[in-house]
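Heads up, the chain below is alone and in the form predicted on its own; it's given as structure tokens.
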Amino acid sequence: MSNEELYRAREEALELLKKAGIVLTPQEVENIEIADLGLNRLREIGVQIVVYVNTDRVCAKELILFPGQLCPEHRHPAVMDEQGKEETFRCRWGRLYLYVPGEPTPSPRANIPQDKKETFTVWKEIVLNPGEQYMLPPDTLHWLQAGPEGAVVSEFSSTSRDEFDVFTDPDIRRLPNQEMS
């Protein structure tokens, strides 16, 4: 991604975390990680991710999406002596598609890029509101989708090792952090 780019992903990250009313420090801002996932098609597929806090106990976020746009499937499995990462979606702003091992959906809201389609396996829907939360034990699949105004969701969760994630889309690389120079 060029820096114009991540500049312009992160400045409506900022706009949607203003809408839910979500303050961060000038230090949390220039933090605030882009991830296109290696794919290139950060508007489809990715997610903007402000870490608050993460130890060897506990992690804290914000996950942002944009109109939209899908977290694509994938698992948090155990590592080294831990379990898994096990966590807690709570929606703060717009709405989100969560998706879940499950009795699938009949008739899901979910927006998948046609030559993703083969990626996504699990299909039961959770439908999350401001307030509304949904937990999901660890080494759980599952995906993500915004609404069509975008989403802003804390996550608290067990200690999230990122790199160790399992995704079903073998083309996606959890890449660091980019930097804007």
The other form holds:
There are 2 protein chains.
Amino acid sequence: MSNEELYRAREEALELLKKAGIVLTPQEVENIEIADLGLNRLREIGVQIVVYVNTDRVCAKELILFPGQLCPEHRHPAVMDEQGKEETFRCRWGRLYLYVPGEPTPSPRANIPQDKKETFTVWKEIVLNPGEQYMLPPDTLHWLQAGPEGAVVSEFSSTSRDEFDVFTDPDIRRLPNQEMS
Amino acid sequence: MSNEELYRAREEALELLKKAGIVLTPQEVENIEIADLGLNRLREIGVQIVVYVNTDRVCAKELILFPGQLCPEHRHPAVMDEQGKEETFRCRWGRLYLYVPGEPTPSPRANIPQDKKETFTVWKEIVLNPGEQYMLPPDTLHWLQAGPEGAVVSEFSSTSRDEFDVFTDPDIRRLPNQEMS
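Given the form predicted on its own, state the structure of the form predicted together with a further copy of the same chain.
Let us now look at the entire complex, which starts with that chain.
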């Protein structure tokens, strides 16, 4: 991504956080992660992340999704002797569509790009409006899409080890934080 | 506490959450914990709590403090083979004064009732404005006081086991959730 694109993504993420009433420190603003997952089509597929805490016991983040942006299908496997990440998504602002294993929802609301269709394999839909949350068991395939206005979502979880995440789409690279130079 | 007092405390907690832009489900509103810790002087000493998640791995809560309300000194000891609770306080709205072990702050901002003076023993002051946070190591004595407008504070932590908390004030009883009948 170009610096220009990163800069614009950050500004837009900040606007969504503002709508959610969420305040960041200047340092946190600088460190917002803009993750295009190596696909270079951020507005369609990607996620913006603010990590508040990530220790060997606890993790808390804010996820910011642009209107219609997809966080693609993945799971968090067990790492060494620790179970996979257990995570709860709590919608703070906007609307989130969450997809998990189970009976596929007829007429799901998600829109996915045709060329990536086969990389979305779980289709049980959970709709989260502000104040609503969903707890995902460890190592469960899932993907997210923001509603038409975007979404701000708190994630409460055990330790995050992004580098071990398993994405269904083989083109995805979970790169370290993209930083503006 | 009377039902009237519980009702009013809940309404006031909801107003503070609203100022912080935080939305709850109707079920969460009903379950807000109003903890006077058995002292029956809620406005001075106590805390209002919304628990989002508390599993055997992860806990996330919202703490709501009325103007000047004190959450009294306590620590979270190791329980069985698990280290004490590790917790991060993140101020979302208002202002929080947090006190931890260390060099006592000259002219601290906290106001504590004279008759409870000896139950507040750590005096290193940390001021948290919205967006600011502080991570407390396990088993560390600490206490909190809201600033003049109150405070809304997210707590991200390992598992909460309130019944094992050790309070400095021997009069305190960490009762289960007080419920309106």
